[in-house]
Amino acid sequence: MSKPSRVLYWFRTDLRITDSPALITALSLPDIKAFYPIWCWDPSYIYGHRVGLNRWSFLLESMKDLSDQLTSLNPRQKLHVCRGSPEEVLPVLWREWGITHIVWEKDANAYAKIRDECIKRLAKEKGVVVVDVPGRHLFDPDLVGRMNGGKPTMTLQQWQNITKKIGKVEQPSLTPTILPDPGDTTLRYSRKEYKWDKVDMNAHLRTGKDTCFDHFTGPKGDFSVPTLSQMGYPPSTTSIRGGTTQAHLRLNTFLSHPQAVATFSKPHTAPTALEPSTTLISPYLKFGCVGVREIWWGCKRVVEAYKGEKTKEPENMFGQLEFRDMYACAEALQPHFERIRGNSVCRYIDWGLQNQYDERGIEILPRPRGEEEDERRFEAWREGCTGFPWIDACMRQLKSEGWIHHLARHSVACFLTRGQCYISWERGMEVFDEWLIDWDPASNPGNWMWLSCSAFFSQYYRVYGLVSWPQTTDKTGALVRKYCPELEKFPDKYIYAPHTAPLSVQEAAGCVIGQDYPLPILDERAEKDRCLARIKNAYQLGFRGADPEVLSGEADKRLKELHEKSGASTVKSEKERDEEKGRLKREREGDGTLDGYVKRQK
């Protein structure tokens, strides 16, 4: 006779009860005598990953909402939060609660793989059966990778060709209507004061005392969801609320407008709009508050029933979900996907402020300061003080809300990397790591490599104008006026370039540029030309992040020589460029030569 099942269900980035193949698998185990939904409040995430206040707030709200959903299925149930690393927490629960099975939704990213392999080894030692079930993506990234010969998927078409062989996207899993009881939750285990002995990536956010690890099961011993105040953090600033309830409200609202679903075209939505012109479902998808198959099949049903003209892939909703999977498959197969060094799919460009490594190849944290001009530009970009209102408004919105339109992300990423500043995409990714609610370990580095033309995309000469581009969707500068209120009273004519306004206009607007709002930190056209020239040289040499020349420093030496030879190291101001054009024109017309002088005398 088989032994009764005592099941631990480990929630991670699947904070929902709908469309959860792993949860359904766990509930299908034979003769369940106790069922424990748990969460490990992992110090390596709390301290070792960059996470801003808005994402913390969203996560905590989502955990609380999930706990309420579990209680609605069984009044004795809740999300049991244990405060410690999985390596510490799980063996304690296995031993004291007599666990026979642990089930979780499989995650293919590099960090999760290392963590999960460790837990699998520990479970095997303790005789606990591990069941990990794919469900986070349309198709299991590891399966797609194997079918691609163990190589990362670098184009959407490549991903589509492989997944066609797998079959259709599965239908959403059924939603459970009941949950078994949890059984006894008494724990004899206790822990002395916990101390994190590595670099705390989020120390700069704390304004109070951090007590979140003072108790293994929370301050009242009731497995409660932590709070921002327990983490020593002030309140968040975002208006985006977390949780599976909010996720389904957003999805259902979107699906209730068939034309909007069928004609959705992400590249043609407005980044300058005050209210999001996209679905804003990405934060909920990131934390698994809604299932990816719920979105896919929900849109599928609406689109198939719609009789009018429909948007095609990749611009439509299906294409956007497929891009997410493409990045996940690339990250799952490519070591060091989140950095330049050792990353064989990443073109090597000699950006400023790259990650720094010691002689063993280990990243140095905190990062040593680079060239002062680069540091000043990076700080101005981060804080929304570049003197370019479109860039500044986007960055201030990002910091305040934890979200910006994807085309706004394109603009700020282009400006920081290939457009003007020539600063490493690693620095931009680092800021997005902290501030984006919808941060994803595959999509974030993937998008930064794409937008810096380091991988996935190579048309580096296509640069977003800092004035002309936002004017295409809003000449009034509504987003600028909201997030850069010091510019609120500027006329439309100058809203994206206030430094060009006459002093009388600036004074009438109550904002003198250089005093109340910064002057531009660089010459847009001159720096664009220099960036393009240097990237052209980098493409010419064709190094990748894992090449021996990059690891030895030889690539930097050769690029420097090529920049100097081609003139890419110099920056000419607008005045200098105009003077050079005039000189060349005079030479073509004979001015400045003896022939020209003689012709004028005649």
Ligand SMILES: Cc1cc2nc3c(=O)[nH]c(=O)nc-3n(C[C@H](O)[C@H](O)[C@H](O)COP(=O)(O)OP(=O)(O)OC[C@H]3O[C@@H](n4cnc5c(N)ncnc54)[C@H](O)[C@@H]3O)c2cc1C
Given for the second form:
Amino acid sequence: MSKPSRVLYWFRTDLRITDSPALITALSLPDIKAFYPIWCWDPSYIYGHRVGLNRWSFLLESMKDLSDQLTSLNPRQKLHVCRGSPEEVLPVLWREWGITHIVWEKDANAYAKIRDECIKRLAKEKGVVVVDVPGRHLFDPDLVGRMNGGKPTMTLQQWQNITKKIGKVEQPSLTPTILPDPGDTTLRYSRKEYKWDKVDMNAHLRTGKDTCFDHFTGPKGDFSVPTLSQMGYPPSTTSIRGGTTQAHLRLNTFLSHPQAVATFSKPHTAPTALEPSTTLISPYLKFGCVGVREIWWGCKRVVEAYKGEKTKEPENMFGQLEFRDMYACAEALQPHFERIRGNSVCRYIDWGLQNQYDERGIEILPRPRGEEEDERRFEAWREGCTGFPWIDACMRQLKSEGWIHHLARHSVACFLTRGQCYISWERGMEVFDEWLIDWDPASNPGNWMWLSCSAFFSQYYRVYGLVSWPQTTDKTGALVRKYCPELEKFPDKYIYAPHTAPLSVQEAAGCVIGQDYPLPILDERAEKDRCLARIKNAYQLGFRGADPEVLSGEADKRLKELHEKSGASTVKSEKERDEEKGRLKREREGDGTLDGYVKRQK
Ligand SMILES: Cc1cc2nc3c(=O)[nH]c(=O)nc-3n(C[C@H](O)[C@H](O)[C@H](O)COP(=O)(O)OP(=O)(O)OC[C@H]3O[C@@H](n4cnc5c(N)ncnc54)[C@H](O)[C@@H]3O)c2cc1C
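Right, and the form predicted together with the ligand of this protein, after the form predicted alone?
Let us now look at the entire complex, which starts with that chain.
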């Protein structure tokens, strides 16, 4: 006879009851006497991780929706939210609720691994059985990594070759139809006071009193899902609603258009569209509101039944999901994937505003101020005030919605790094980290390395035009008009380069450039040429982030010498600045046209 089980199911980034191999495993444990679905409201995430309001609201909505789903399976059930770190919360619950097993969905990323190893040690000491079950990806990133000789997967082809040997993507798990009761939820444990004694990364967002950790089980002692106001936050601005119900609505709507599914071609979707031209499923995948196998097999069924011509990998939907897995396998196997220093897959390029480290190799925070010109560019990029409407519209959309199209991400990432600004991808990644709802610890740094040609991709001479590129999908500038309303009345001809409009046109549009909207912060073509020359040098020297020359600073010295020798100077000369000012002034006074501007950028 097996012993009765008292099970803690620890929800993390799997806020669903559908397609959850871990949940099904938990429910199949023998003779379950009590089943507690729980969430640890972890201060190291709440205070120690940069998270914008839109992601917070999405997460809270997703937790609430999950809780409702659990209640719909059993009216005595809900998500039990405990305020505290897993190391504090879990041993309390194990002890007080007599837990025999703890089950969770495996998370292969670096931060989660450290946390989970710590919990496994604690559980072992207390005699609690840990069951962690892969399910977040198409294939377990650790398994793929092992089959790749312990190395990160750096191309999709590599990932595909390995996973072919594993077999097919598993079918989605069954959705449970019943849930056992929780046992007694009384806790004798209570916390007197909680103090976060490190830097609160989200302090700048708080407008009210933060009462988040005043009570272990919530203000009413009922394990309720926290609210934005308990965190001291104002309402969010996004129109994207969280939750597994929304996720399934979105997926089913997509699947109900067979042609769209079967002919999905990522490069041919429009970043300029006002309504997302891709699935917008990423925020839901990020928090596990939908299972990845549900999407995979949902698309498979539709595509197989479709009679017309179909698109292929990598641009079809399967390719998109595979990219997500490829980055997860790279991150799981590559130390320091999220930064340059110590990252052996990342090319070393002497960007401005890189992370700074002390002599022990510890990152210096708050970050020391860099070159003024770099700081000025970075700030303008972040705030959507570069004077390039396409970049500004994308950045403002990102800030207000928490999501932008993949090719919009391409544009802004290319501009900040290798396109024009020559600023470290680490800084751009950090802004995405804060503002994206779908922020992912593998996909975000991975794509930033791709876009900056630091890893995964090396065609650094392919740079997105700041005017010509958005024009390929929308000549009317609809997205610019929405997110940069000060430019709303400009004629189509000038919408992506309003500084080239004659003053009379600017006045008629009610927006004088340099006064009501910024002049471009840099010369697109001159800076592009400078970036190309410098990146060519970096490629020639071929240093990677973990090379001793990078760690000692020798790489910077060698690159500087090469830039000087090759004429790829790092600083803008006074003369160039004056010339640029004069040219912009002339254009503003009327001798510039959009056609002329586009021609000059070619
Ligand atoms: C600089 C930069 C940073 C990025 N940061 C993130 C991030 O933090 N989190 C994130 O989920 N995606 C990130 N992406 C990838 C991609 O832009 C988004 O996944 C995609 O735009 C989400 O929209 P969608 O759900 O409509 O995508 P769809 O095109 O509908 O694709 C479906 C799903 O496939 C996956 N996917 C598609 N493309 C990629 C890709 N290139 N890399 C990884 N997964 C992909 C996503 O899970 C996506 O939801 C980033 C891309 C760039 C260029």
